[in-house]
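Have a look below at one chain only, the form predicted on its own, in structure tokens format.
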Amino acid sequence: MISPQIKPGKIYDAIIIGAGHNGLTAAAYLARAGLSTLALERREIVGGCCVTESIAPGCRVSTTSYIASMLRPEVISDLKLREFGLRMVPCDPAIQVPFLDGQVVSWWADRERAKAEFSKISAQDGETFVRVDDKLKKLARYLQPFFLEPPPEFDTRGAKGLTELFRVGKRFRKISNAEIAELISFLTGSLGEFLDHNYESEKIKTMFLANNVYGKHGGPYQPGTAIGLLFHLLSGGEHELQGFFGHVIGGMGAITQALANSGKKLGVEIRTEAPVAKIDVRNGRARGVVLEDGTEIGGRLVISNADPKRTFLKLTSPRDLPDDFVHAIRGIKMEGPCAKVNMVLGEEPRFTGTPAHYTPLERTFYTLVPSLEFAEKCYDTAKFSEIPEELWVDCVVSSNADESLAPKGKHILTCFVQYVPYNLKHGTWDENRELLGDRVVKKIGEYAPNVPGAILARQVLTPLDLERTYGLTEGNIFHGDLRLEQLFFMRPVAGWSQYRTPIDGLYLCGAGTHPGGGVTGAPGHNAAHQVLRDWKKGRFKQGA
């Protein structure tokens, strides 16, 4: 039990609910500023969905999140994560799509090499790639500054409202009318229509698809799916590279271990196996938390890294919140739509068509989705609460990038799966878990025939498992779908996008806030800085 480790009667300046990567990021920044900070984690390990766990003796895997793409360089630098063991190896190729005819298309980090690769399929598409890449990167740079600051709240009046408008306006002072039109098109349009308009080869279109609707509701022809083209070109990694994808040595848990150790050095207290039952709210103000074992912990501030639905529909009482706010929270779109399947293999997967000269690192990343039409049909099936017979599977042979994850002769294959429903029309996920695993293995076997016979251990995480084990309401990895009406100043809900909540002293710092999901550290960074701005005004310095 965790309770005896907590000093009786102590009042913390800040209590963090959930020691996932955003919670740990927020905790470290608050402690660095001098606030006494306690981070509480319901599981026996820190990390939330950014963890490395054993699934067989000596075999470790990034069980949930599996690639570092946009981890903010400011977080890496400010919290000195390299000093605490963080090391990332660029994914190169960043995307690799095998096709059933035996051709493998690789998207290399070097743009000229990528252009040459694409030109083998279509010379026109190779030229188009360079032109479109320039355009997309320029548009993404307009959005980049908003990543590490609160989104504007346009209903603010008076001088503060003018300040907000000026802050937004200066970010776009050099944008042209044509670029404004393009930006709106990307925010509202479909990925499929954009690709059909710009590219002629179905294989090239499929390769771009493979990078842009991860974990999101909607097939590639649904409105709003084009935004992924910009989102994944925001910079990440310690060198702030646009479109960075990285394998984390030691698995994704190395990120949260580095964050935890950095936080501890700054003074953060971390308690595991300490599930929070409720947030203590009195007279409209958060006063601390109550653990499931009844332990009460006082705090001047409470910052929740849980998703908005869990925070406001389970950890607080509706009577402490405005009715319209509770109604808006209930309406946040969640419901999956993805799963994970992790495997230990007795031999390395051999994906048909992979060139013999490719290095182990170049044989690491494979996305199994044959076409845009396939993806659209897959989503349509899941949309009606059925498990698709044919699944989209993202495969990472992580032991090829990091030999420390498995003993010699064994290999780690981690698979991200979409689209799958949270609610099933027939049966339960407990009854259908292995059916999902079997369908994933069958799909992989079409591209890497040696895999089905090489499996030594298998872990299947359904949307329900993601909810039960990792605390993701309805199994949503982003704490709320990434769709236009749930982004920017409408995340988590309109009027409450700046990390504060209707309860005084209660803040959000998780992926359900701006700028959203992915292992970026941005929500935790932004929330901590918002808390510190309020703290400096003297609002919370009185006792809890």
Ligand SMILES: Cc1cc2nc3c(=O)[nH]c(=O)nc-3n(C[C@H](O)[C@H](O)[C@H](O)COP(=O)(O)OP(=O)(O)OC[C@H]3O[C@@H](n4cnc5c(N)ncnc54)[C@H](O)[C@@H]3O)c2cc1C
The other form holds:
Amino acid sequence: MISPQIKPGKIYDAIIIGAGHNGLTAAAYLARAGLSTLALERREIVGGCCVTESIAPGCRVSTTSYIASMLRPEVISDLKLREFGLRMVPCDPAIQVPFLDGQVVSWWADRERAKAEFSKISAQDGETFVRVDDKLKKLARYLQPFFLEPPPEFDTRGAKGLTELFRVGKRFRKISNAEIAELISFLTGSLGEFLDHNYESEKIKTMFLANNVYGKHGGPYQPGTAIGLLFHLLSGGEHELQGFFGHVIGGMGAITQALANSGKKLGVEIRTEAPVAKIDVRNGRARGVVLEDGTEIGGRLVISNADPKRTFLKLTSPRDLPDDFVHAIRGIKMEGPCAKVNMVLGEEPRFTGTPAHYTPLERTFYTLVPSLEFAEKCYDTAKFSEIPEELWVDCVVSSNADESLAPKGKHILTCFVQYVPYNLKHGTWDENRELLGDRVVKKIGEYAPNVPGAILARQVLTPLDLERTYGLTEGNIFHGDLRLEQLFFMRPVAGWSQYRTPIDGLYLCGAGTHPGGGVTGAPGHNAAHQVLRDWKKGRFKQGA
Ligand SMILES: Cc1cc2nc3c(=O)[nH]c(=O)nc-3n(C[C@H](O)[C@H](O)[C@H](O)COP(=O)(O)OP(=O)(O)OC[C@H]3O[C@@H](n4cnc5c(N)ncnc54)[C@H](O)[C@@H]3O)c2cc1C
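Having seen the form predicted on its own, I'd like the form predicted together with this ligand now, please.
All chains and molecules follow, beginning with the one already shown.
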């Protein structure tokens, strides 16, 4: 992407620090509303952790995020992302778990087909699936509207406080006592206990485990992990489907390229290789930014797509922030716990047990986790700062969903590794990078024996690499763990959930804000709308 030079002396209405998908989303909405908007990205490409990159000649990979599930339909249509090339193919099956006895359990998008598949293992679990699916979808619908609006700030007084209470109350006005109890148990209970309570087959439970704790700290029996079940049923994709999972044609970078091109058409200026060293704060108000090369750029508003720790502990001075705020920011739980291993293969992986009639798309998604107990032990090992010997690996043969990613005959295998520590008890990640890669390959070989011998190129991204290359503090993929005390009106920290910050004119727009991580566009959308509400009040229109 060509980076236009900054026009000397120009004061922008809005400067966005970081061109991740949320920064680009915010930028496009602000430009659409008529604000002169500049997005500054430290890397040589836009996209943050929603990118497609080359890891071998002619071979492109979604190096970090790899599945689009909750990308907001409103963002897709408002910013006309289809016109800018965005195409998604539903993952079908949405989840697929192979077991070492050769059985492969597939969760088909069509509910009757999924029920029939589960009933082959347990007729009772097939029936339960339909009942639980209905219940979860209904509960998720109560939460859905909160996704695209700022969380309520309960610490408000007078008329504003009443309005906030009314806003929340309105969303739940038809909820029953039983549903309130269920909602609370999903927010606070453990996924493992929920599955044990409802399903009898270990295989079915394992299949529901897959995907619902990704990126989070905590094994499946940790309180608060059941929330993943609801989170993934918030609708996404252009057709607003509950529980949508999609492969993006051209890789995840096609999302951020579409956002960048849409933004540019609306007037956003984007500059890559432009790392911001500090936010210029004078008299409690953000006035612009200073780049690492010393370039000063004036802005009436500064909106940070960097995570909260990076924004407040690196780009601003503690002198400009209240002590209790800095203390709260320091306390945000990050610390990993994930990695990624991307490979180019000389042949398609052959996962044992995959029925011969499955289409390439049906041979795309394989989650390698044998049981809930395995997952719990894996987290325990990582929790004590060791790299688990036995890893939980999520594999996507993305070239089966999109042939354009690799030359004919070659395949792309992108693997998400759940539960590795950020801080290691023994040695450094630079010393242990290839060990992690080897363990991932060994694990895959147990399920797809042809993979270890077919590797032509391998890229291992440890939590440290996620921090160094993608700017994720402590390698946390969501800019802060998705746990109850770091969600909703407590995200990024209590009292500051509405995208504003203690520094006047400085806002946050990344995954560290409500509603959190994942490629949703929601934080960027919500932050931009909050900025515009404040902008319309006229407070920031004069000078920087
Ligand atoms: C390995 C991995 C796998 C994932 N898998 C999935 C998945 O399959 N599906 C899914 O929905 N989500 C997934 N996620 C999570 C999801 O990708 C992120 O939560 C989301 O993309 C965050 O978007 P963002 O725009 O808020 O932040 P980011 O994408 O982190 O963007 C922030 C941007 O700010 C830039 N920046 C930071 N500091 C500065 C500075 N000082 N100056 C200039 N620029 C700066 C960074 O370089 C970056 O480009 C995954 C993430 C990772 C890392």
